[in-house]
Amino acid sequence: MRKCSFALLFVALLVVLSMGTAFAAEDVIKIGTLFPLTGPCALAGQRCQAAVETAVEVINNAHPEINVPGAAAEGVLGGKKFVLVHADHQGKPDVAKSEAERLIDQEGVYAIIGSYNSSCTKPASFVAERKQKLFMCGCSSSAALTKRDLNRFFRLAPTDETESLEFVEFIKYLNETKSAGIETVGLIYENTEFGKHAAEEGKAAAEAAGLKVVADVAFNPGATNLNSEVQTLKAADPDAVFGACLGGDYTLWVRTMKQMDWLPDVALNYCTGYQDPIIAKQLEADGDFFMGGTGYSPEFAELMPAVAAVEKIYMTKTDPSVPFDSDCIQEAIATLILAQAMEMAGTTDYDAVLKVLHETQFDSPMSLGGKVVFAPGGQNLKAMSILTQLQGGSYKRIYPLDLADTEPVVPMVAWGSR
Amino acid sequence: MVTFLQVALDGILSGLLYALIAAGLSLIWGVMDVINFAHGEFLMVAMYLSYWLGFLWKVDPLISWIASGVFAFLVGALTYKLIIRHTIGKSAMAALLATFGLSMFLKNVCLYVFSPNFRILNDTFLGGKTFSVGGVIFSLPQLATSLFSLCVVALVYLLIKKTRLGWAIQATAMDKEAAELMGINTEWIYVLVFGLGGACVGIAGGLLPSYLATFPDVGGLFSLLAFVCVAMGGFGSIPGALFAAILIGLVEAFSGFYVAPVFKYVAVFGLYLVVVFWRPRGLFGW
C-alpha cells in the first residue's frame, strides 16, 4: 500500500512537472545565437552576443524610457519572453553548420541570430533555410549572402558592395573638390570569405570609376607579421588603400606601415578593426586619419538619440564596458526587428511572421537609416553607413556631406609629423 | 636593391624570432621526445605577463622579458611535474594529447580571465622607433628581439655543449637508463629541460608586446612555425633550429613579396615537406 502511494505520488509529481514545462514552453520563445565566442574573432563575437542579450532585455522587460518599438511592453504577444540559447562557431564554417543544426534540432530554437563571419553565416543560414527556420543576420557584410534567393534569411547591415560604392564616391568627391589626385587603389584583405568578397567589390567599384587597382594583397588572418604585405603595398604606392583587416591584424597592419614609414593618401576600411573603439583607443595617435564606413559610433548620438538608453544596458554586459560599435548594434537591431515582426503578425506562426518580414517597413530608431525594409533575398534596403575618419581618437563624420560634422584630413598626416 | 635588402632584413629578423621560440621546443623534443603542443600558449601566457607588467606598472618589455622568462620556466617545470611525468614510458600519443589538453586549458583560461580583447602596449622604450641605413629601415623593437634571440640561442647552445649540465642533458637524451647508472638525476634533468624550453619561449613572449598585440590566440601560428623549424632543423639540434628558422623567415619574406603575400606560408610549408621528404631527420638531425 505504501509502495503504491509512493508510486502514485511520483507519477503525480511527474505530471505536474511536465505540465509546468508545457506551460513554461508556451510562454517562452527560444532564440539561438551563433557567434565566434572563441578563436581570433572572439572579441567581436562576444560583443555581438552581448548586443543580442541587451535587445532581449529590452524586449522581455517593460522599458517605457526606451524609444524603440515594443520596449514599453513586457515580452511579445502579450507576455511571451525570449530565451536565448548561445552557440560558439569559433570562426569555423563547419562548426557553424553543425551548431546551427544542433540549435534547431536539439534545442528547438525558433530562429537563429548571427553569425558575424560571413563564411560562417553562409552555411548556418543554409541549414536554417533547409529546416525552414528564420535566420536574422546583423552584420555579416558579404554581398553574396543576400544574392542566394533565400526566403528566410534577413540581413540588417550594409554590404561590402554598398561600402565600396561609398568609398569610390568619396574619392570622386575628394578629386573634384579638393584636387586630391587619387588615381590608384591598393587592396589589402584577409584571405577569407569576408575579405575576398570585400576586395572583389572594392576592385569592381574602383575600376568602374576609372581608378587603377595597382596592388591586390591577400593575407592569412592571424599572421605573425605583415611585412611582405605592407612592403608590396609600399612598392606599388597606391594613392588610396581599401582595407579589410579584422582585430589584431588591423593593429599589425597599422604598426607595420608605421615601421615601414609609408602611408597612402587615403586608407578606407570595411567593417574591420577600424570600427573597434578599444583598438582605436589603444592605437592612440597611430590610429588617426584612417577612415571607414561606420554604421554607429557614440559620436552619432545626435543622429540616433534612441540608442543611448539601450547602450546603457549594453555597457553593463561588456567587460571592459564599451559602447555599441557598427557591427554589434546590428545584431541588437536584428533581434528587435524579429520581435516587432512577431508582434505585427500577432502570432509565432512562421508563415505569418515571414510575410510580415518580407512586406513591412519597420521603424528602427536604432538604425542609421531609421527604417528597415527587406528586399527579396533578405537585404535591408535602408541600410546605410557614414564615412568617418579617426581624428584625435574620435570618429568624425566626413561623408556624405549632409551628415558630415568635420572636414576630412587628406592626405593622411605622415608618421613623422604626428 | 634597397627593396631586396629590406625584404631580406625583414626575413632574417622574423627568422631570429622564430629561432628563439623553436629553440625551447627543440630542446624538449630532442631530450625527452615529447611534442609540447602547448608551446604557443606558453608564448601567449608570457606575452600577457609582459603586457600587464607594462600596462599596470609601466615596466618596459626590455626589462619584463626577465619576469616572463622566469615565469615561463616555472610554467614549464610545473607542466613536467604535474602532467608530462605521468606520461613518460607510455605511448607517445599520451604526452602529445596531454599537452594538447594543456594548450586548450591555457587558451581558454586566458580567454575567460582576460577576454578576447587585443591588448596593445604603447609608450614602450623602443616602440615604433626605426633607423635607416642606406634606405633600409631597421625596426628597433624587432631588431632588439632578434639580438636577444641570437644571444639566448647561443647561450642555450653553449650550455648544452660546453657545461657538465649540458653533457648530462645530452646523456639523458641519448640513453636515460645509462645516464642514471652514471649518477645523473634524470628526473631533475627533465624538469630543467622543460623549464628551459619554457624560458626560451617566455623570453620571446616577454619582448613581443613591444610590437605585437596580445590576445588568447596569438601563439597558434608561432608554435606551428616553431614545429616546422625544429623538424626542418633536426630534432634536438639548436643550430639546426636556428638555421631552419632563418631560412623560413627568408622564404616567407621573399615569397611573400616576390610571388604573393598569400603564398608565403605555402612556400614555407612546401619547403618543409621537401626537406622532410629528402632528409626525414632534418638538416642537422642526429
The other form holds:
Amino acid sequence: MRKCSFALLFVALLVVLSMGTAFAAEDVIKIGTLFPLTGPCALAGQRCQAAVETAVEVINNAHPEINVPGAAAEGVLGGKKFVLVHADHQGKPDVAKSEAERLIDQEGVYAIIGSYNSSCTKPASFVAERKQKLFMCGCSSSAALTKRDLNRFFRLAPTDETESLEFVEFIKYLNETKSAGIETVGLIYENTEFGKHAAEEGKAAAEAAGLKVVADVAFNPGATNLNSEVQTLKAADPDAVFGACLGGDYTLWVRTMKQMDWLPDVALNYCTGYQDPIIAKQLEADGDFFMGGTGYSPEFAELMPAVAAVEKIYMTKTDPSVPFDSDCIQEAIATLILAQAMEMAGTTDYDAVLKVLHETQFDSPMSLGGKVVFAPGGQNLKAMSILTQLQGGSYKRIYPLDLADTEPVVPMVAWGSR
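Can I have the other form now, the form predicted alone, not the form predicted together with its partner chain?
FYI, this one's just the chain on its own, none of its partners or other molecules.
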C-alpha cells in the first residue's frame, strides 16, 4: 500500500509539473534572430541583434515613458512574452539556410527576424515561407527580395531601387542648381545578392536619367585589398560613384582611394558601411564628404523624437558610445510591428496575423516615415531615407530640400586639402 501511495504521489507530481510547463510554454512566444555575429559584418550583426533585444524589452515590460504602440503593456495578448533564440549565419548564405531550418524545426520559433546581408536573407526567408512561418526583415535592401511573391516575408527598410532613384534625382538637382556637371557614373559593389542588385538598380536609374555608366566594378566581400578595383575606377574617372560595400570593405575602399589620391566629385552609398557610426569614427576626416541614404542617425533626433527613450535601452545592450544606426533600428522596428500585428489580431494564429500584416497601416514612431504599410510581396511602402553627407564626422541632411539642414559640399574635398 505504501509503495502504491508513493507511486501515485510521484505520478501526480509529474502531472503537476507537466501542467506548469505547459502553462509556462503558453505564455512564451519564441522568436528567432538570424544575423552575422561572426565574420566581416559581425559588428553590424551584433548591433542588429542588440536592437531586437531592445525591442523585446520594450514589448515584454511596461514602459509608459516610451511613445511606441504597446510599450505601456507587459507582453502581448494579455501577458505573453517574447523569448529570443539567436543564430549566427556568419555572412554565408548556406549557413543562413541551415540555421533558419534549425530555428524552425528544432527551436520551434514562431518567426525569424533578420538577416542584414541580403544574400543570407534570401535563402533563410525561403525556408520560412516553405515552412509557413513569418520572416520579418529589417534592413536587407535588395529590391529583389520583395519581388518574389512571398506571402510571409515583410521588409521595413527602403530598397536599393528607391535609393538609386534618389541618387539620380539628387544628381539632377546638383546639375541644375549647383552647375555640378555630373555626366558619368561608376559602380563599385560586392559580388553578392545585395551588391549585384544594387548595381543593377543604380545602372538602370543612371541610364534612365541620361547619365553614362563608365565603370562597373565588382569585388569579393572580405577582400584583403581593393587596389585593382579602385585603379579601374580611377582610370574611368567617373563624375559620380555609386557604392555598395558593407562593413570593413567600405573602410578598405575609402582608404584605397586615399592611397591612390583619387576621388570622384560625388560618392553616393547604399545601406552600407557609410551608415555605420563606428566606421565613420574610425575613418575620421577620411570619411568626410561621402554621401548616402540614411534611415536614422542621432542628427535626426528632432524628426524622430520617439527614438530617444528606446535608444537609451539599446545603448545598455551594446557599446554605450554607439547609438542606433540606420540598419539596426529597422530590426527593432520589425520586432515592434510583429508585436503590434499579434495584438491587433488578438491571437498568434498565423492566418489572422498575416491578414493584419497585409491589410493594416501601422503607427511607427521610430520610422522616418511614421507609418508602416506592406505591399504584396512584403515591401514597406512608407519606407524612406534622407540623403546625408558626412561633414566633420556628423551625418548632415542634404536632400530632399524640405528635410535638409546643410548645403552639400560638391565636389568632394581632395585628399591633400583636408
